[in-house]
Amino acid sequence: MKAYLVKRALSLFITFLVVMSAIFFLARSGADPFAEFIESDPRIPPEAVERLRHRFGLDKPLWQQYLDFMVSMFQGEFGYSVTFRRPVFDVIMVRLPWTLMLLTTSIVISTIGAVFLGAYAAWNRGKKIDLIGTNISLFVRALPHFWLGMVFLLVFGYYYRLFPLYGVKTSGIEYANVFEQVKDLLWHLTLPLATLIIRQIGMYTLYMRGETLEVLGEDFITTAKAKGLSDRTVLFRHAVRTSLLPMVTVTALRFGFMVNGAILTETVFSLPGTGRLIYQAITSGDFFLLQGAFFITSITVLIANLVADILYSHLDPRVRY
C-alpha cells in the first residue's frame, strides 16, 4: 500500500507541474493585464503602466517569469488582481465559500438520487419505469446548464415572481436572527441548486444504471438469488454496494472540479461564487486572477483523485498490483 501510494503521488506530482506550466504559458499568451488601465483612462501615463508591469515582474524575460511564477505557487504567492485591486489569494477567499456551500450541497443531493433512481432503473430493465425514466435523464443530461438556469429565471422568477433573480441577499435587509437569514439564502440559492442538482441526477443516474446492469450479469448475484435472498437485499447489499467502486472515483473528481465553481449557472444568477470570478477574469484579461483560481483548482482536483484511488485501493485491493 505505502508503495501504491507513493507512486500514485510522485505521478500527481509530475501532473501537477505540466498543468501548472501549461496554466502559466496559456495566460501568457492572452491580452495585457495592464492594457485595460489606458483603455479605461488615457490619461494614466505609459510610464505608470511601465513601473506596474515591472512592479509585477512581466519586463523580465519568459523564461524568468515562469522560474518566478513556479516559486511563487509553490510559496502561496498568487500575486495582484488588476480588476479587484486586491491580492489574488483575498480574492479568492471571498469568493470560495459560496462555491463550495453550492456545489457541495448539489454533489451530495445529486449522487445519493443517481445511486437510487440508477440502481432502481437497472432492476427494472426493460419496464415501464426504467424506459421513462431514462429517457427523462437523456433529456435532461442533454439541457445546457445556462439554459436551464434561464428557463427558471424566466419562469419561478421574472413571470411568477416566487424566487429572486439575482445575488445570495436581498438588498437592503436587515436580519433579525440568523433563521432570518438562513431563509433568505436558501430563497436565494433555490433555483441555482434546482438547476445542478436536475442536471447532474440527470447525467449520473445514466452513468449508475449502466454500472449496475453490468453487475446483475454477474455470477455472485445469480447465487444470491438462488439463496432467496430478497429483491432488496440483492439489490443494495451486492448490485449497487459493487457498482459504487467506480462512482466513488466520479464523485472525488466532482469535489476536486468543485472549486471551479459552475461557471456558467453563477454567471447566470450572478452569484459571488468562484465560477463567476473565473469567468469576470477572463473577459478582463486578468491572468494573476486566473493563475490563482487554476492553481487552487488543480490542487483540489489532484488531492481528490489521489483521495479517489485510496478509497478504490481499499474497496478493491487489485488495483494496487
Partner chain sequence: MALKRRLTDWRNRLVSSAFIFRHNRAGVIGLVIVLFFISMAIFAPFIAPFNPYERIDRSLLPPGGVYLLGTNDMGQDIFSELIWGARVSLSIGFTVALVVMFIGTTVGVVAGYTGGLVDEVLMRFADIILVLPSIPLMILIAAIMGRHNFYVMILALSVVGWGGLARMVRAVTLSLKERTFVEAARALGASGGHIMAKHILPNTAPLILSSVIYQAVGAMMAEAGLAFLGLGDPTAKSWGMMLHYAQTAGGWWGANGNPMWNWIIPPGLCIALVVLGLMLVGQAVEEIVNPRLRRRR
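Positions refer to the first chain, counted from 1. Rigid core (definition): largest C-alpha set, two forms, superposition within 1.5 Å. Keep in mind that what you see is a predicted model, and the values were worked out from it rather than measured. First, how it differs from the form predicted in complex with the partner chain.
- After superposition on the rigid core, the Cα atom of residue 270 is displaced by less than 2 Å between these two forms.
- Put the two forms on the same core and the Cα of residue 245 is off by less than 2 Å between these two forms.
- Superposition on the rigid core between these two forms places the CA atom of residue 232 less than 2 Å from its counterpart.
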Contents of the next structure:
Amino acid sequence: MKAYLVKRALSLFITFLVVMSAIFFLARSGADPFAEFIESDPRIPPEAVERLRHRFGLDKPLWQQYLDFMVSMFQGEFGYSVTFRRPVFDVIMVRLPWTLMLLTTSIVISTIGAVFLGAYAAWNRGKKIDLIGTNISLFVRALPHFWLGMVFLLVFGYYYRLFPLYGVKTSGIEYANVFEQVKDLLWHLTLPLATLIIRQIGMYTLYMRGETLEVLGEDFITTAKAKGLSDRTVLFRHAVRTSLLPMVTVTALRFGFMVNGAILTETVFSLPGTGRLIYQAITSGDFFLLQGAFFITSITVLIANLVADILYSHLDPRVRY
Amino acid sequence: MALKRRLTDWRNRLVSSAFIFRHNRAGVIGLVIVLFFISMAIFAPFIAPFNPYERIDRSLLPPGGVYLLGTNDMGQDIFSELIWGARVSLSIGFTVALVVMFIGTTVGVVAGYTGGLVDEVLMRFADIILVLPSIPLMILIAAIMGRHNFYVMILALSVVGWGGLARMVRAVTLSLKERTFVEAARALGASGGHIMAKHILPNTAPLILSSVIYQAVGAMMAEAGLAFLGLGDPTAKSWGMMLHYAQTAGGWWGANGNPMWNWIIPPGLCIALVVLGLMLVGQAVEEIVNPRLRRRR
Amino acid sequence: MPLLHIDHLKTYYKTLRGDVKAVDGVTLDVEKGEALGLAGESGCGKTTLALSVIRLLPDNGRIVGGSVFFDSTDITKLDSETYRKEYRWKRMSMVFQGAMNALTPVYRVGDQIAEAILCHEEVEEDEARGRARELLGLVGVDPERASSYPHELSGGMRQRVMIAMALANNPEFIIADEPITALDVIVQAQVLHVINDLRRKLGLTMMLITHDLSVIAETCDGAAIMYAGKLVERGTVIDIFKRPLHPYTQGLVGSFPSIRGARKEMESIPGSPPNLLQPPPGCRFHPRCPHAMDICSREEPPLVEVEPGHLAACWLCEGG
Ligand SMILES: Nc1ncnc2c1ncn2[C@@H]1O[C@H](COP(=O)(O)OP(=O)(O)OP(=O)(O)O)[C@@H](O)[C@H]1O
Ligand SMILES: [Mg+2]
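Switch from the form predicted on its own to the form predicted in complex with the partner chain and print that structure.
Below: every chain and molecule of the assembly, starting with the one above.
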C-alpha cells in the first residue's frame, strides 16, 4: 500500500512539474509581460520599469528564468502583482480561504447527499420515486453552473430579498461577536453554496445510482441478504460501502471541474476568491499573478487527488500494489 | 458482393437500433428538443424578427410589444439574439465534438496499440488534461492566441476535451488487441497502421459515436462558461455571451434599477434544454450500443 | 413429518417474452438427517427450487403456487420479516452456486461470518469473532485467516468460508448449490470431504445440488432427479443408481460409467431440454424419450410411489 501511494504521489508530482513548466512557457509566449503594464500607465518612468524588470529577473535568459521560477515557486515567492501592487503571495493568501471554503463545503455536502440519494434511488429502481429522482438529476445536470447561480440571485436575492446580492460580508458592519460574524458569512454564502451543491448532487446522484445498481447485482449482496441482515444493513454496509470506491475516484477527478464551478460562481456572486483571481490575472496580463494562481490551483487539485488516493487505499483492501 | 452484404448488415443494424430508440420515450423527447433547436439555428434568418447585431430601438426596453423579450444595453432585440445564438452555441458544440472525437480516438488507439513509452507519455498528458481545471486552461489558451475568435474558442475547447475519450478508446483498444482477428491480421503481416485503421477503429466506432454526443454536451457547457466570463467572439454571440452582457452590462439593473429576467432567464434556459435533449439522446444511444445498460432502468 | 416438505411448488420468472416456468409443480420431501442429492441438466430449475425454499428469488421470480413446509410450518406464508429473523440462516442456510464473488470485498472474512452470528443472536462482538474463528477451523481453514480479505484467499478457501458462514447459526438444514463445481479437482475433493465430515459431526440435514452424479453417490443417502422444472424421480441412492425407473434417469445413470468410476458430466442423452417459456404438453421428456407413447404427449404423468420410498413420474411405471 505504501508503495502504491508513493507511486501515485510521484506521478502527481511529475504531473505538477509538467503543468508548471507549461504555464511558464505559455505565459511567456505571449507579449512582453510588462508591455501591457507600461501601456496602461504612461506615468511610470521607463527607468522604473527597467528596475522592475531587473528585480524580477526578466532581463535574464529564458532558461535562467525558468530555473529561478521553479525554485522560487517552491519557496512561496511568486513575484509581484502589477495590478494589485502587492506581492502575489499576499494577494493569493487573502483570497484562497474563500475558495477553499466554497469548494470543500460544497464537495462534502454534495458527496454525502449524492451517496444517499443515489443509493436510495438504486434500491428503489424503477419505482416512481426513482423515476422522479433520476429525471430531476438529469435536468439539474443540464443547467449551467453560473446560470443556476444567476437564477438563484434573481429569485432569492432580487425578488424575495432573502439573501444578499454580492460579497461575503455586509459592508461597513461591526460584528458584536463571532456568532454574528459567522451568521453574516453564512447568509452571504448560502446562494453560492446552494448553486455548487445542487449542481454537483445532480451529477453524482446518477453516477452513484449506476454504481450501486451494479453492486446490487453482485453475489455478495445475495449472501448479505441471505444472512438475514435487514434491508438497510444490506444497502448501506454492503452495497453503498462498496460503491463508495468508484465514487471516491470520481470525486478526485472532478475536483478540477469544481474549480471551474468556483470560478463561475465567484463571478456571479462577486466573491473575492482565487478562481476570480485567475480570470483577472489573465485578462489584465498580470503574469506573476497568473503563475501564482495557477500554482496554487494546481497544487490544490493535485493534493485533493492524493488525498483521494489515500482515502481509496484505506477503503479498498484490494489496493496492494 | 462483400460490400453489399456489409451494407445490408449495416442497414439491419440501423433498423433494429431505430426500433430500440423509438421505444425509449425519453430518447425521442430528447431528439425532438435537439431537432427543434437545430432548425432554429438553421432557419434563424427567417425566424428572427430583427438583426441581432443592429441597434433598433432604445436600450433595455422591457419585454412585450414588438420586442418579445425586450432589448439589451445596445438596443438590440433579445429575442433575435436568442434565435441566432442557437447557431453559435450548436455549431461550436458539434464542431468541438468532432475535433475531440478525432484527437481522442487517434491518441487512444495509438496509445493502446503501440503501448510502451508512447502509451505512457500520451496517457500522462491525458491525465493532466483530466485532472486540471479546464476553465483556467482555456482562458490561458484563449489569452495567448488573442481571444476574440471563433476558431480560438474551438481550439481551446478541444484541447481540454480529449482526455476522457482517449482513455476510454485506449481501454477498448487494449482489449481488442488481444482478440483473435487482430492477432490473425498481425500474423499475416499487416502493418500497425493498417491494423489500427482497418481492424481496431471500426470496432471502437459504436462507443465513440455514443460518446460524441456527450462531448458535444461538454463543449456547449464549457463554451457557455467561457463566453460568460467574457472570452467569446463578440461578432458571433452565443447564449453564454448574452449572459455575459446581461451580467456585466445591465441585466441586473435594467433601465430603472430592476433586474431584467427577460435577459437573464431565456439564454440559460436554452442551454439547459439543448443539453438536456442531447443527454436524453445520448442515453438512448448508449443503451443501444451497450445492452448491459438497459438493465439499469 | 419430514423436516422439509415441498408441496406442488411452482416458481415462475417474469420476462419480456413471458413466464419462465422454472419450477412447475415439484413435490419433494427431505427427512431429518438425510443428505439428499438433487441432480438434473443445467437450467432445469435446481437453483430456482433452492432459492424458493430459502426465499431469495431474484426480483422477477415469484412463487405462484404450492407450499414449502419446514418443520411443519408453511414458510411461504410467513411474512418476510419473521422469516428473515426466525428461519433463514438460523434454521436453514445455503451455500450459493458460484460463490467466488459471494463475499463482500471490503470486509475481513471473519467479520463477515461474525456479522451473521450477531444478526441472529444476542452475543458480544468478541464472542462472535471467536466463534467465527472456530467455524473456520471446522471447515479446515486456518483460524488466523479470519483477518484476511476475500481477495487474499484462494477459491477453495473462499468456498470453505462460505460453508463456515452457512454453519454460523447452527442451522438444522443446509442447501449446498454446486459447492464444488467452480473448483479444480484436488480442491473439489477436499471441499467435498469437509462437507461429508461436517454432516456426520453436526448431524445436518442437507440438500446437495450438483451436475455430478458421482458426488451424489459418494455423499448422499437419497437422490432426486429434475427435468425441465419437474421432479421425475426420487429414491435412495441405491434405488436411483441400481434401479432407475424414469427413462431420463436411466439415460443419466447409463451415461455415468460406475459409482467408483471417473466423474462425468451428464450430456449423453440426445436432444436438448425444452424451452421453459413454453414447455411441451404431457410429459416434458417425451420429445427425447426412447419409450415415448401416445399418452406421453397428451397427459402429464403423476409422481407415484412405485416401491416404498422410490417415486417416479412416468407412464411406463404407472402401468405396473
Ligand atoms: N432471473 C431469471 N429470470 C428469468 N429466467 C431465469 C432467471 N433465473 C433463472 N432463469 C431461468 O430459469 C430456468 C431455471 O434456472 P436455474 O438457475 O434454476 O437452473 P439450474 O438447474 O440451477 O441450472 P444450473 O445447473 O445451470 O445451475 C433456466 O431456464 C433459466 O434460464
Ligand atoms: Mg443452478
